[in-house]
Amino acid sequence: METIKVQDIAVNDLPWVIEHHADRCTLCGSCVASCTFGSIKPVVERQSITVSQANQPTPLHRRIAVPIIQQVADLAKACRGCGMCERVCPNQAIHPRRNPDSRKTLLSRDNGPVKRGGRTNLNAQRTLDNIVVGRISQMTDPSLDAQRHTFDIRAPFGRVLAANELPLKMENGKLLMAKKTPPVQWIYPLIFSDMSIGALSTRAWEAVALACAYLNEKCGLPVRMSSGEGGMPVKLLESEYLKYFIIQIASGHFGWNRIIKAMPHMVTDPGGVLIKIGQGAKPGDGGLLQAEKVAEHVQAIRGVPKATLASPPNHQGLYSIEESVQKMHLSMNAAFGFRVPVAIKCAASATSVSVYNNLLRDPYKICGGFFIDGIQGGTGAANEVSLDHTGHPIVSKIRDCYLAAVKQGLQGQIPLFGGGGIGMTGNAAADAFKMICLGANGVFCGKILIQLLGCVGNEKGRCNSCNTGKCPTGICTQDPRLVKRLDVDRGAQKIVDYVLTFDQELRKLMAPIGNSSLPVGRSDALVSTDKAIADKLGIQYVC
C-alpha cells in the first residue's frame, strides 16, 4: 500500500472534477486537444477482468492495459470548469463537475495573490432583481403600444449646460445659439465597455466592434464601443467608423502613441474620449495583462515589449479632482478642438458622491459624463483579493449621486451611467431600465458583449482564466489556434440580436409606465418587496 502523502495535490482538491466515463469513450481524443489548460490527458490505466465467454461458466481472469481520459492533479492545471471537452466529445462521455469540497483557495496562493478573470465570485447578490416596476398605467394614464408608439431612447453623453446659462439670443421672436455650447451626444444608452484588444483578442475585439458598426449603420442605433486602455488599429483610427468609438485614456496610457501620430489624418472626430480612473472589479488596481497575452500585435498597437503590461493605480502626478480637471479633461478636450464629450470612469466607491459633487461643481463645465462601474464589474486580470473583496456595488451609488445632484438641482447636467453587473443574469434590458429609473443616463456593459460571443465564464467560479492567454473561447486570447474557435460573424450577430431585442424590452418596460422617452430619476416607478432596499433607495416598499 502507498503512503498518503497529504500535501499533495489530490484532484478532489480542484473546483472541477472531471467525471469521465470510459464506456462511452471512444479514444478519439477531441477533449484532450479541446482542453487549453492541460487539465485532461490519457493515461493507460492497467484493469483487472473477470470474463466468461463459454456457454458454461468458465471464468477467465485478465489483467488489460486500457487508454483513458484522467484528470491531471495539479493546480496550475485545474480544470477551469468550461466545458469544452463536452462540447468536443462525440458520445457525452466526459464532463466537468462542480466540487464543493474544492481547497483551491487555499492551496494556490504559493507565487503570490491569485489572478484571474471574471467578475466578483463573492458578492454576486442581485438587487436589481428584488426591484420590480410596479407602476404600470392604468385606466385615467393608458400604457403606451409598445408596438405602436414612437420612443425616443437616447442619452445625452457630454456636459449639458443649464438652461439659464445656454448663450442664447433673440432674433425675431426666434432662440439662436450665440456661442458654442459643450459638445453633447444623444446616444443609445447601452454602451460597450471598455475592454482592450490585448485583453480581448483581435478577433473578439472585431467582433464586438463591427455589432456596434452595424448597430448604428443598418439599425439606426446610436450604441458607442469604448476602446479598452490599449488604443485601436490604425485602420480604424483613420477610418470614419472612428466615430462609433470612445477612445479611452488610462494610467498606463497604453496605445496613445498610436493615437496621437493617427489625429492628423482623422476623418471623423471620435464618439467621445473616456479617462478611466479606476474600474469597479479591481478599483483601486490598475489594468493589468499578463505576459502570456502579449503577442506582437498587441506588442505594436501599444509599443511595448513582451512583458506582464500592469498599468499604475493611478495617473500618475494626479492627486486631485481639481488636478484632474485642468490636465487630463482640459488636454483630452483641447486635443479634438472641444468638439468631443470627455467624460471619466471611476470605480463605484464610498466616495463616488463627493467625486461627482465635485464635477458638477467644475467651474470648466468640461467633464461630460460620469461612469460609476461597480463591484460586479468583469476584468481580463486581477488579482482575485481585488476582485471578490474590494469594490461597491453600483446600484445604491448610482441613487446616491443622482440624488445628491437633484439636492443641488444639477441633476442632468453631468449624464451618469452606471455599469458592473448589468445583464448578469442575461435581462440586461430590465437592469438598465431599473437603473435608469434611479437616476442613470444609461449603463455600460461589457461582459455580457463577451457572453454573447461565447465566453461561458460566469460569476460561480466557471472558468475566470481571462488572465491566461488560454480561454477556451477564442476571446480572451492572444493564441492564434485558440483565437480561430471564434466566428467573428456569427459573434457579432449575436450581439447585435441582444441588442435589438434589449430595444425591444426597454419599449415593453417603458410603455407600461406611459413613457416615450427614457424615464431617468422616475423612481415612482419602481417599487421593492425588501424593505431595506426600498429605503436606501427611496422607493416604494410593498409587499
Partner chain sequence: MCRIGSIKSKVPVHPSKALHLMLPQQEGHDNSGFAMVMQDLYGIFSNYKDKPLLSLACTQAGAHLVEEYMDSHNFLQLAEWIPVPDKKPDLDIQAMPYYIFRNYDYPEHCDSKEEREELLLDTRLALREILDCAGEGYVYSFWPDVLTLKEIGDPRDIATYFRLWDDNGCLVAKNIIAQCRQNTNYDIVRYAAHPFFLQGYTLCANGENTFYTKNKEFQKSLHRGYIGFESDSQNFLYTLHYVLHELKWPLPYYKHVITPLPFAEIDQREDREVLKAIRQSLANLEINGPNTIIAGLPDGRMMTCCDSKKLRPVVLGGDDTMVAISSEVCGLNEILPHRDMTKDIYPNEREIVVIDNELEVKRWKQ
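Coords for the form predicted on its own, given the form predicted together with its partner chain:
Lone chain follows.
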C-alpha cells in the first residue's frame, strides 16, 4: 500500500464533496461524461463482507469487487458544485454537498495564487435592500394606473445641451439651427452590459444579441447591448442591426483592427461607442482571457495568436481625464462623423465625482454618457481578493455625481448609468427604479443575463469557473462539446421575457408616485430603514 503523508490532499479538504449511492447507481456513465472538471471517475472498490444464507448461522467471509463513482482528490480537479452530475443521473444516485470543513483556500497557497473565479461574500449586504419606495401618491397627488396609463420610459444617451447653449437663430421668422448639436439617442434605461465574444461562448453571445434585436424590432423597446472588448463579427458590423449595439473600446484594444476595416462597409452607424477605462469587479487588475478560451474564431476576431490575453487595468496612453477627452473622445467622435454618442466607463471610486465634474466642464460638449461600475458587478472571472476587497458600492457614487451636477445646474447634461449588482436578488426592476430616483438615467447589467441563460454560479462560491473554459452550461466556454449544451433560441426567449416583465414592473413602480416618465433624481419617493444610509443619500429615514 502506498504511503500516505499528512500533506496529501484528501476529499474532505475540498469545498464540495460528491455523495454517491452505489445501491441506486446503474453505471450508465452520464455523470462522469457531464463533469467538465474531471472531478469524478469510475473505479472498482474491493469490499469484504460476511454473510449467512443457510437456515442456521453459517457465516461466510467473501470479498467482492463493486464498481463505484469516486471523487478525485486533486485541487486542480476539485468539484465546483455545479450539480451537472445530479441533473443527468436518472436515479438520483449522486449529488454534490458543500463541505464546511474545506481547507482549499489554505492549501491552494502552496499550489500557486488563489484561483480566479468566485464571488464576494463580504459585500453581500446591499444598500438597495435597505431602500423602499415610501412616497405613495393618494388624495393630494393622485397616482396613475399602471395598466392603462401611457408611460414614456426613455433615457437620453448622448450629450444634452442646456437651453441657453442650443445653437438657434431666427431667419425670416423661422427658428433654425446655426450648427449641429451633439448626437442624442433616446434608449431604454436598461443596457445589456459588456461581455465579449471570448468571455462568453458564441451561442451565449448570440442569444443575448438575438434578444436585443427582438426587443427592438418586435417589442418596441430600444434596448442597447455593449459588445464588450474583443470586437464583433464582420457580418454584424456590416448589417443594419449594428444600430442596436454599443461598440466598446477597452484598454486592450482587441478587435478594433477589424472594426476599423469594416467602417467603409457599415450600412448604419452603431448605437454608440463606449470607452472603458475601468470596471468595478476588478479595478486595477484588468481582464484576463485564458488561452483555453482563445478559440480559432476568437483569434480571428481579435487578431491574436492562441495565448492568454490580458487587458490592462487602464488605457496606457492616457494620464488624465482631460487627455482622454482630447484624444479618445475626439478621435472616436470624428471617426463616425460626430453622429454617434461616445461615452466613458469607469470603476466607482472616491474620485468618481472629480471625473464627472471634468466631463461636465468639457468645452467640446462631446461626452455622451458616464457609466459607473460598482464593486458588486462581474461574474466568476475576477480574482477573489478583488471581488472582496477592491471597489466601491455603486449607489452612493451615483448619488454623489448627481448632486454634484445639481449644485452646478448641469444635471441631465451627461447621462449617468450605473451597474454592479443590479438584479442580484432577482428583481432588477426595483433596483433600477431606486437607482433612477437617486439620479441615474439608466442601469446596465450583465450577470443576470447569463443567469437567465442557465448559469448555476452564485454568491456562495458555487461553480464560478467562468475563467477556466470548462463551463458546464456552455455559457463561458469555447469547447464545442460544451457549447452545444446551450439552446440559443430558448436562452434568448428567457431574456426577452425577463425584460418585458422588467418593463411592466417599472411601470408598476412609477405609477404610485405619479410619474409617467422616468423619475430621475426624485429621491423624495424613497425612504430608508437604515439611518446611516438615509443620512448619506439625503433621503427620509423610517422605522
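Residue numbers count along the first chain shown, from 1. Small disclaimer: the values here were computed from a predicted structure and weren't measured. Only the largest set of C-alpha atoms that superpose within 1.5 Å between the two forms is called the rigid core.
- In a rigid-core overlay of the protein, K174 has its C-alpha displaced by at least 2 Å between the two forms.
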